[in-house]
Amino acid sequence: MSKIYKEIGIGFIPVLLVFLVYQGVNVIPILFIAALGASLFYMMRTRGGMGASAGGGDRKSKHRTPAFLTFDEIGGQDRAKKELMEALDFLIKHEEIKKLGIRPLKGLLLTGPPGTGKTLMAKASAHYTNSVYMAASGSEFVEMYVGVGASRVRDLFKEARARALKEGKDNAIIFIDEIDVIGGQREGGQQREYDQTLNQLLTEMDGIHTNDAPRILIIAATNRKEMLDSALLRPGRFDRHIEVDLPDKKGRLAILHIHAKNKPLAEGVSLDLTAEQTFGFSGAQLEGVLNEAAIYAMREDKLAIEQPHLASAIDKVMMGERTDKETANDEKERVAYHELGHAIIAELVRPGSVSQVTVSPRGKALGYVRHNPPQDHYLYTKDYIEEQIMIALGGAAAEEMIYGGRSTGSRNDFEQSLSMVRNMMDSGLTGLGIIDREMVTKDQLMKENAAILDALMLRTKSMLEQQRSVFEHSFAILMREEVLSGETFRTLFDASVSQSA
């Protein structure tokens, strides 16, 4: 019917225009207005279509079930994976746990530093349980308009149920990243939009009936658990809190092997050595190390990644890209003595811990010493922390010994030293004993801080004075080569010590 009207209109309009011209009517304004109206109609229609497709496309892409990612493809989190899989078994073995009277879980909270694999574990959970997977970020629920966030929460749960029914699946997993954005602690007084969104989330979680299909499981992730509202953390909502922490050496090696599968490694490359040198790296940083190593190999037209490429990649991830700063020769000499001071103290208090000494600018640093911890540490004694402070003070002590004064290059070293002294105080490892920082005056804290740092600086200077020959043998080579490997530095160190003896 509409087609007939369209054809009649197409035939009638030209006839009408010809008749008006015949009657002497000026049709140019009519044609102009008609063209303008048609253009506006076309623009509105096109804009609406683009908005609908963009909005719909974004929504679909965010909630698309991920490609088949399994827990085997996630390395370095064996404990967290085991705990998570045990919780997910409540969905898979629903009838078995029902016989034992176990209440299925409604929510799982993944906590830990950025880049440790929380999102990957949520995606693997959907594959493990054969569930519909929908993902959203906490920031998506935050709007300046009141009620929008709460409405989006309702829509998310409604869509999860609808998709599970449509795809014939018994379970649906909703993953909310950055839950601290909407789940922060509520304050008294005027209601915020965040509070309404959180209230709606709590209501939806309370409305989950774990015995009814489709069953919904909420997995949330945050690296700021201390900011979350207590109503979210109680049993019956987020029942399990799973720590996804930085990997240990074994975990780092497993992650490196996973990301090295599609990269050619040269013969003799030791990923075990790389795992040792990357203490404190997250899974995302380890992936970045191998990616940067491949880029370095490509720059040199190499067909495989070699050990120096991995070493440079570690520096790149830690410090940033090597810069082309042209430093004056006297400034470069000061940097060389400064870094040798760090390296000499490190070799004295922890033999074998120096991995590299360089005066090549990288990122904001004019030079640096990369340390290779012999083993992962999670507990620190007073002696260990004092040795670490002495390593940090070694650069400034070397400058005072050679030049009679310090430079601004020691600023970061002093910040690290002060942080370690605070850690000692909070752990009861200083002369103040076990203290509550709020019950001790600032004057007492400053006196203890100064006493510790002054005593350690004197020890550091004394040790460096006894190793002047090491400076003499290493300085010229470091200035010429700009980079000394740990092995080369130790060879020069041992030779200098033997000659002075």
Contents of the next structure:
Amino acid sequence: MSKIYKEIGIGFIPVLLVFLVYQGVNVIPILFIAALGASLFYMMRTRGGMGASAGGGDRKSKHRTPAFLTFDEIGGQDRAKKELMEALDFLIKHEEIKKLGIRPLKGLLLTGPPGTGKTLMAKASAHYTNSVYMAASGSEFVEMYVGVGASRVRDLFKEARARALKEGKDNAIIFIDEIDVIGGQREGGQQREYDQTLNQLLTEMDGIHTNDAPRILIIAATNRKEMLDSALLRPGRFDRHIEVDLPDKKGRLAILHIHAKNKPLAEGVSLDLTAEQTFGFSGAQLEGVLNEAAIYAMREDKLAIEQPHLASAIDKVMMGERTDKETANDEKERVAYHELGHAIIAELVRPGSVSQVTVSPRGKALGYVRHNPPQDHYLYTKDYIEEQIMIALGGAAAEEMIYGGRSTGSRNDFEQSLSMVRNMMDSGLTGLGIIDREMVTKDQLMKENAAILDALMLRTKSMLEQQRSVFEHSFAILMREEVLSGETFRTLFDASVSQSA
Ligand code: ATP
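Next block, the form predicted in complex with adenosine-5'-triphosphate, ref. the form predicted alone:
Full complex below, order starting with the chain above.
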């Protein structure tokens, strides 16, 4: 009926206007007011009625991220993928689950460092379960005005249900990234807006039932699980936690292969070597390495990515872009000796581990040594940590040996050494025995710290003293070339060692 009235109205308006013009009435002000009214009406409609549904308008389209991603397109993370698929089977096999009286799975929490593929996992989950996929980030719910966040949560669930019905799907997956922004521990007081948003999320979760179609599953991600309110983590809410960790070497290789698919690699390029050289990198950083390598290849007018492009890309992702800081020659010499100090100790305690020594400034560093750990480690012995500390102290020890004093260039090395000593103390690997730091005085801690570092510094210096010829052989090349590859360094190292033997 309303359509008929609308059409009559549309036909009537031009007739009325022609009639008024015929009568000699000036219709321009009328037209102007009508246009103003129409645009105001349009704006109110697209905003969902003056903020009454603040999740509407363009925000809605933002949630509609298409999800055409399978678990095969996620490299490594085998354990996390397996756990996730097992949990998702709850959604797929809902009939069996209902028969056994199992409570439906409402929330899944993915935890882990940034860039490890949590968002990818959520998208792949939507594909795996043939669900509608909606995404939002915790920070999107946070507004100055109390109640807006809560209404956005309500809208998100409403839209998920509506889209699933419209697209004829049985399930909808809502992915909330950075859940800690709204799901942090509730403190009351000034936190009212956050509290209301979180309360609304909990209410929506409590309203999910197995029988309801479409079924809704919320996947949330955070890298600060310890910050979350316990109400979110209790059974019936986010009670399945899946850790998405930094990939191991096998995982890194798989990720590199995935992102190399659309990039030409020159013959002989070894992604295995790149995987080895990228210990501690996240999936996002590995994607960055391949992207940067392709950019380096393009800059050199090459048709394919070569191994040196990958090596430079690792440095870029790890340390930042090369800077054009002009260092004075004497400063560059000091940096060269400092870096060689790190490299020589590394080669002595972990043969074959030096991947590259550089004295060109990159990011904040004036020079650096890239290490290539022979194996991924997750458990460290006392000897291993002490060796790591000696590698860190090698730079300062070399400066003392050559110049008779240190510079500010060792600050970062000392920070690393101190953190490793703290780790040793907390793990009961020092003369203090098994302790809680509260049990011992600051004085005792300081004494033990100094004893460990002084002894290791002495050992480091005496090891370097015996390798003076390695310094002599490598220094000139490093100053000239600015980069010394691990292989060249080892050849010089072996030659010097056999000469002095
Ligand atoms: P954040 O915590 O910062 O939101 P995240 O864990 O959600 O990060 P994603 O957004 O899933 O990380 O990953 C970012 C990008 O990194 C992806 O688009 C992809 O290119 C790459 N990536 C990360 N992990 C993987 C992986 N396991 N396999 C393939 N690519 C990956």
